[in-house]
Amino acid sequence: MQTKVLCQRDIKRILSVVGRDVIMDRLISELHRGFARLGRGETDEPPPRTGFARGGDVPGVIEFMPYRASGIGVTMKTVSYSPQNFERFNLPTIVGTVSRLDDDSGSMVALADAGTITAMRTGAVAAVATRLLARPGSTTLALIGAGAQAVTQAHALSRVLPLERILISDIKAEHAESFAGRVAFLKLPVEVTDAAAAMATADVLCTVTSVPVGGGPVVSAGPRLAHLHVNGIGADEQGKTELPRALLDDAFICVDHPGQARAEGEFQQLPDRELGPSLADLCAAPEIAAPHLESVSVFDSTGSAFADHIALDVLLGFADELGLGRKMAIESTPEDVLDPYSL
């Protein structure tokens, strides 16, 4: 049995060869019609995932995000969330790596460092949200957070909309002043503000915080413009949420996994409201949002291994033609399959 390996040299040289802009639109693209095929019944549902806290002095979470596309394979990514990595480590935040098993045998077939493309695909999901409920000609984008997040949900908002301008705040100043490096590349101003003034002037806004659990919301419900459009990415386990109640009794809501919105993301805070329309609807249905694009709208995600499987398609596709990943014989196969010392 042999599975193709993926590590950080094979990424890098599919980002250099290929470039993260087409490897951003591949990904917008893949999960619009991914979602669409979910909204239309054509696919399978995702499981929620499963995981736990991680307590003591360097908390964290540890999660298993599993997906079935039956007769086709299985996609597993196992990612962990902690928050202290920077600072103690020099270390991302998130780290991982995700695997896909052959849907017959079991056998893994290939697995890849989950890092850059679990941050490339959150900002794509985010980017097919956004450009289903944002009001058309979005110029100002606000970010409040400005960690490694940032840079793609920037990158990914910037393929969709006609961004003019990027507003960004952080509590940690250093952080929010080297964000405008980090994004050259996309070739638009910078400003770094504070919380309020980025959520009463932005056309869309996204939350991409480490709030610890109860430490939230990171904005106020307002002053902010009729027709905002708010991405809801950072509230991803439990009794973690980053938005005031106020503005989410106004909004349109829309949630990316409706089996765990409930457990985690910002729909933890509202226990008696029926779940809307998912993106799964809204990408099969586009009819659905059109109504709500003058109006608050807010994308209530909190990951989906069904985006991660959609994503290691797009990875592998890319190191496929590049004919890029090592083969290993990670897994054994004894000579005698009947006596596994045999090896």
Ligand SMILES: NC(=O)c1ccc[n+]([C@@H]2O[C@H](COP(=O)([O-])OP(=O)(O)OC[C@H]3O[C@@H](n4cnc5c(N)ncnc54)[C@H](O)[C@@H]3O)[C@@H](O)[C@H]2O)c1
Given for the second form:
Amino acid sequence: MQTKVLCQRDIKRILSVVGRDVIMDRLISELHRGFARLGRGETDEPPPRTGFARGGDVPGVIEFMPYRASGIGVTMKTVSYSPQNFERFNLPTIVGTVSRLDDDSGSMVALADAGTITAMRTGAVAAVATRLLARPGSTTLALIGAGAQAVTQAHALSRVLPLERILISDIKAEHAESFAGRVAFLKLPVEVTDAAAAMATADVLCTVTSVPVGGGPVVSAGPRLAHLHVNGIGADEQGKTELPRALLDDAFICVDHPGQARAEGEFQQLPDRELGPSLADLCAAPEIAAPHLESVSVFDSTGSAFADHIALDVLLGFADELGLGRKMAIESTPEDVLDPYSL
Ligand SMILES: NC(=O)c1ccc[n+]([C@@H]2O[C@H](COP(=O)([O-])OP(=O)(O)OC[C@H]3O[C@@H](n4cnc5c(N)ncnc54)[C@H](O)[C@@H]3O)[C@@H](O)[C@H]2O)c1
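After the form predicted on its own, can we look at the form predicted together with this ligand?
Below: every chain and molecule of the assembly, starting with the one above.
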């Protein structure tokens, strides 16, 4: 019984040999196809995640995100959100691992680092939503929050929109200033600005902040363009929201995970509003999205284990093509399976 282990070295190799654009494009197309299947009821719904919220001096969350594709396998992401990681430990805010269990035996067939693939899938899911809801031909992308997810939001959206410039805003000036260097591969002009100017000029706005619980909103409701599309990425914990209520009240809102939206997403602010169609519904029936291209829309993303399942498939597919990943006997196979000491 062997587990294929993909560590940082393997993911670095996939990025350098396959290229980040090819991987991102594959993620966007596979996620679109997958969410469409989910919307047509052809695959299992992901349950809401569970986890532990950490208060005190080092606040954060450690979460468990499961998805089962019946007859195929179970994907389990164990992921932590620790916004003080950068200052305290020089680690990313999001760290974790993702594993795949065989559906019949329960054996772990794969285990991979989840940091880079989570950031890429989060950008790719936003790109799927943006392609459905943003005005076609949108050229100005604004980002509030200049951390790790902002890099992959910009990358993913550059694959589905004819972007001409990126506006970036962060409460930490040094993060905003260093952003241009981190997205230099996009070859787009990057301008540091404030949240109000970003909101006023954006065709598409992504909020990707580590705003603390109770600290939102991170932007005001206006002025804004009439066709603004917003990807709300950072509202993913009880009490943590990024968008102003007045913007949500005016917007068509689509969620990535209906089971999580009310507990963790921007929908926490809208207890009396019906959820409306999900991303899966829009992918299955894009005509539902079409009337909203010229008016304000919000993609309320809390993060979906279904997306992690698809992203892990993509990652494993590239690893197989390149012969990457080390097979390890992590789980024991006793010589006599009725005797756990017979290793
Ligand atoms: N929806 C999803 O699927 C998903 C997936 C991964 C991460 N996330 C969320 O995305 C957010 C960003 O994650 P990350 O990995 O980029 O974190 P990060 O720590 O790398 O970056 C966060 C940035 O936000 C900035 N910031 C904090 N408060 C702000 C405010 N009020 N206004 C402007 N900037 C502010 C910080 O200075 C930092 O630069 C987190 O809230 C995380 O939980 C969501």
